[in-house]
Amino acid sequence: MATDRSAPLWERLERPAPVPRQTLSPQRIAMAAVAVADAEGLEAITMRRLATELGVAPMAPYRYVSGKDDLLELMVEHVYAGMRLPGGLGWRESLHALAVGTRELMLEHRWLAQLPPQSKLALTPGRMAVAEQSLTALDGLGLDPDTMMGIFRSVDAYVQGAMSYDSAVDAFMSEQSLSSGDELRTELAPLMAWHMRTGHYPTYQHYLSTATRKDDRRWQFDLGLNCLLDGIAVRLNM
């Protein structure tokens, strides 16, 4: 399969191969790359490593992908392809399902939060299908197209932001060999104690001494999501 860099990846993959190939396929390439990234992170993904995992010549994957950018896009499509929103739900339930489903996907595939900007914006068929379902849930409510897209992007941005923060915390804990929230707080205690002694942060100090859900990420996520959806409902009288 000749690689035409000017055509989108998905257009190229729809073209029939000149001869049947039993060894490689876009699906097999994506599965191997996702398995490596899930186990070792994005930094472990190279075209040479991929060829080794597939048991093929180093140049063989280039028949389907032109380089790492294409490969990351193929990986994103592979994990998003199975994500579908339940049918027959109202707009709020659909967007809630979108947020929770995306979070679960990003927990299963931690590297999604670490993608470079180009790959985060990749317009793969699976991602487009999720966007279409989300917009469809908002259609027919008297909203103009800009408002519909703004709502969809706000919910998606909330999830991406929450998961990027969690990913950064997890990376720091891994680097410092910390295994719990208590260990993380102990690690940060000297710096935090200095801040508290200044007397500039009494409300934050109250949080530190009384909060009971510091490590309950799912509760924190659900609270923020419901606040966002409540705000959308009030703002648009829905």
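All values derive from a computational prediction rather than experimental measurement. Positions refer to the first chain, counted from 1. Rigid core (definition): largest C-alpha set, two forms, superposition within 1.5 Å. What changes on going to the form predicted in complex with a further copy of the same chain:
Considering the motion between the two forms, the entry in Pro86, Leu123, Ala57, Arg153 that lies on the hinge linking the two rigid parts is Arg153. A two-part rigid-body description fits the chain between the two forms; in it the smaller part is rotated by 11 degrees against the larger.
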Second form
Protein chains: 2
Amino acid sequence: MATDRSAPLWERLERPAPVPRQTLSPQRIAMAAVAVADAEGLEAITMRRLATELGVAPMAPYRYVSGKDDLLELMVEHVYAGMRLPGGLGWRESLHALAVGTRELMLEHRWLAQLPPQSKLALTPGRMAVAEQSLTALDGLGLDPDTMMGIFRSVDAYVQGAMSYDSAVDAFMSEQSLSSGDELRTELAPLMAWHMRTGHYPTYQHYLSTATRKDDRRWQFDLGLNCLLDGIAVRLNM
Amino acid sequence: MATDRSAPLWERLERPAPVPRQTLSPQRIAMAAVAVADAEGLEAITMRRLATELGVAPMAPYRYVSGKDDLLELMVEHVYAGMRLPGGLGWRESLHALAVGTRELMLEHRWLAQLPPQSKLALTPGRMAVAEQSLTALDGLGLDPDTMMGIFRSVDAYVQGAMSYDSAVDAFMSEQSLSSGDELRTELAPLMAWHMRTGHYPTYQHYLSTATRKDDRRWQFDLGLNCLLDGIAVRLNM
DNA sequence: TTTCCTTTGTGTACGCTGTATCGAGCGGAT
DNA sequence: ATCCGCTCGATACAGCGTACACAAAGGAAA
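Show the form predicted in complex with a further copy of the same chain, please, the one above being the form predicted alone.
Up next: the whole complex, starting with the chain shown before.
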């Protein structure tokens, strides 16, 4: 009987590898793929490139992964498995730590924030663990389950949205060989100048000429995260 | 002199179309592309498909658009131009209206929330207008420009993150011909059951069996948005 | 009117992608 | 010794984005 492709990926992976002697394995595949994506970005991930990296024929990985979507899911789990979960903290510290931890994971693996829509849904064990941790952090505070999940998803949405933006900027910069915020703004200057010349954006223009933290991403991330957590605290009557 | 490809897209578009009699135009291209994407999703957008839709050879649109990235940017602007901006409201009502308006735009055009990273950065006039509107809503409240921009970007990050998730779920459902949340959960049941059988997610399991608003997306969206706005309000009163 | 130049759209082609399919070889159970 | 099932190799195909050279079409100048 061939591998049952209809079962969930995680169930398939759990069944003991029928024979332990093969040259390929899900782990080896995931590691190679993550290494390539870390070094050259998500668009470098190609079934052929992956096979080359593994020293194997183009179709070989398909024995372990039903297609590219499966591969991405495997990559997601591979990196999420390395995430540290906080324990024994209050709800706010927990959510904060989880958000910052996710951010750090995404800084380490820029492609995580650029996954195609399908892979964003990947319900991998690692992501389930993050969800569970968030929910338990909010448990026992008198919230109904819908609100608990809603709060978790809101924080997650913020993190994903913020990192998706940052990561897109990073990708653009490295693609254009820009290595600082100043170089980026120089590159974008003609476009911005054109917009500003229309006179439609006076407040934006004021920001451009007087802001001093344009490159402090961590400060920006924390600002929004803290606002969100403050608002959640309001809902918790604390 | 051929069209100057190095100038920003918006500057190029503004120069009067050299001759108004041609069969193709940026507007016609944008409309056709948006129509296809609305009806069949972003992955149906292909330079060849677009050309077919316009009754034209595959390479013809390249006269008006330097590549697929440019096309997506054009599409983004085409739909953002139809967004209504609130006027004369307080900061909170403005930000709320902007967020809800963006959400509605993304519900009308599901592909908006699935754009590839590059296109997410597109500084189109329509998106600039949203930014300007947000900033002016926050102006005159004693905030420094960095904080104003940080707040705008936080709300935007939340909206993008939340809609990116919803939109991915929608895409998955229509791809699998699922038409209700119940059908979706039935489809996912084997995977969820496998996760739950591990016993690692008791709180999640409790949510699954007792939650009653799993399909109320608007409620979920508003929950997070209101938390975020509440948190911003805290920052404004100090 | 004839000529010519610029713009607009056509045709063809290349290298790349994901992946279906078929066949070869090998290891372990019968 | 035989067979079977799994692993991996080779080949192939349709589809993608887009580079490039050419044809038609319209206005300006002669």
